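We begin with a single chain expressed as structure tokens, specifically the form predicted on its own.
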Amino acid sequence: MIVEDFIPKSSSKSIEKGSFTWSSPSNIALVKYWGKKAHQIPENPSISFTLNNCKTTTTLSFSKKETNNSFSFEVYLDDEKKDDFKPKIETFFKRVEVYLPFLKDYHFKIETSNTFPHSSGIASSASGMSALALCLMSIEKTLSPSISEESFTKKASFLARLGSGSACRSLEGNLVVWGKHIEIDGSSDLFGVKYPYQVHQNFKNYQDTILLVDKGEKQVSSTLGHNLMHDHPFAQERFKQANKNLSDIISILKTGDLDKFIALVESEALTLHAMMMTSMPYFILMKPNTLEILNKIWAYRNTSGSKVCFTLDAGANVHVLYPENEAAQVLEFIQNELVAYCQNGQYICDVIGLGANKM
């Protein structure tokens, strides 16, 4: 598909007020993106898992306004009316406008919460933009009902794309690839698409418990990070790195080779971190009780040989990934010693889900 094919061509309908409300998840990725082109194009594929219990759910109420000649919107979180959220909304309207020509015929009031406390530390702009998105796409389905479901959600994806890179993996679930690969059918630089083949049962239900290290604001945002990608000395290389990843990945998910899945996340994960120690300008995300929780990690799966082990995103917090079948053993040791690192002793248990829902 190209851009082009998600401009509307005309409304059958019209509608003068209402409402819709989705809850969308957020997502962590186990091949990560790292640098990004123009109009949110990443520069290598990546493929995430998707969450279940850390998620956003957003009302967008809607009706129609005398003029059209500007955006028109306010925007609460847990009830507290947020004007600093409204730059990067009126940034994601204006380059969604051509593919969402209504914008400027309704005033929005957008309503949303985060099932995670919004200053944890988690990136809540996947599980937000994606939420915002299929809204605004409720409306159209509204305007235009002939749009399948299948187009619904490639096009939500589409637009929750160039509110966050991350959030069009959030739509779907339980694995979901962004980027086009010559392996993935089906796969694109413009929205996320389910992963198309087979997964081994030991994945089923993998558990994911986010330890929040730290929950203050980054000192680099991630847009910032990507940027300084572009003239990184180690650019071309990582970029190649992730391809061969996310091949090596479908042999490890199809036969449930759990040493190698460790291997590749954990790779991935410092590789992300690497790339932003060796910009210019350099910067360190991850805090020293970071590293303190991987040594644990590593010295409690040598000597416990469990299949536990780490991804982490563009901070400081660890996910700490591990299958279903011992999910008490590795609770109790993230309990017993993992827990000392967290900010207040806080940590949330998710495991991988299937998507976003409509309320």
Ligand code: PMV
Contents of the next structure:
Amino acid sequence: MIVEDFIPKSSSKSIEKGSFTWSSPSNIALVKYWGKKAHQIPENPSISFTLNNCKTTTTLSFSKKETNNSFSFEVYLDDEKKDDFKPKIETFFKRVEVYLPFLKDYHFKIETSNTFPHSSGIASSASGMSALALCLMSIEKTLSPSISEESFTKKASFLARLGSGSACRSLEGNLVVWGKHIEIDGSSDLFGVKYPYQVHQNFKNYQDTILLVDKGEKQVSSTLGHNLMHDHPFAQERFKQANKNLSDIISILKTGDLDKFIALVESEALTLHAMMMTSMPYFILMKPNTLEILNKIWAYRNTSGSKVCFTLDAGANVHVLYPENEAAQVLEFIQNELVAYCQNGQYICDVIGLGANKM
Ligand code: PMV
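Instead of the form predicted on its own shown above, give the structure for the form predicted together with the named molecule, please.
Then the entire complex follows, led off by the chain already shown.
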């Protein structure tokens, strides 16, 4: 599938060498994307909070080369050469080459670093792929300066999606929808869009404390997990449910109904993991401590009346979500009761953020 709109017509300028740096955040889905069609098209729409502190900063340096018959690049993480990152980037370059015709004209040096520990179990693919897509778009803008800011962001999200699906939700803040949904104007399967409707004050500066339960490599990659949705017995019902949850979250976000928000978000998290447990082959990414934490959160909510809740990514870590006005109490609860279940007592305090920045 080639999307003509994103193929540049011609470039008016040329450039020998240069470098661009972008910093892009991670995001956490409220309604989850799990299952995709060919060309990174999601089976259902999703919505996420953009994070603020968990970020990747990438500098892309480029210099014109003699021949233009293959990709040429080197990758560094925290100043250390990372040849094991190359296959993923090569695949990404192949997918986006038609949209960025200059890719084979340059040698690239990609230098990247994360604000969160690399082996924290926090996926760096969303922040990393969106930062790289933005750097590439900065080159395109240098070659074709007339591109508008809106088209720049849309195409950067489109490219990021081709690197890692959820990366297309990491460019803007603070709520982003990806995937066509009839009730959300402008939504698309091809790129993420800023959530276009009213959001209640209750969600302002919403807090996300990420409890690092297990920092090991995932036993099952998300690519494999998405693929297992193809012959999944519950897939169609799940995609229907995600569509309904996205409809329902529109009024929840508008009215600020935190009880309904909690029910929707926790159900989404557990459904994601239920899909994993009911795939063939089946797998479990939660750890015993993940369940301990969920039970503690439920018990705390019952006794305190707090509006704290959890969500999960494709891993064992727990994202603890709560309104800003409960920050002090919930942090105390986390420190007193939940940190014991984190690997080496580690957790990361984050808050919903505004999206990527050019440095
Ligand atoms: O972007 P991917 O292919 O790594 O998939 C991520 C899927 C989840 O994080 C589990 C859910 C989501 O919507 O972010």
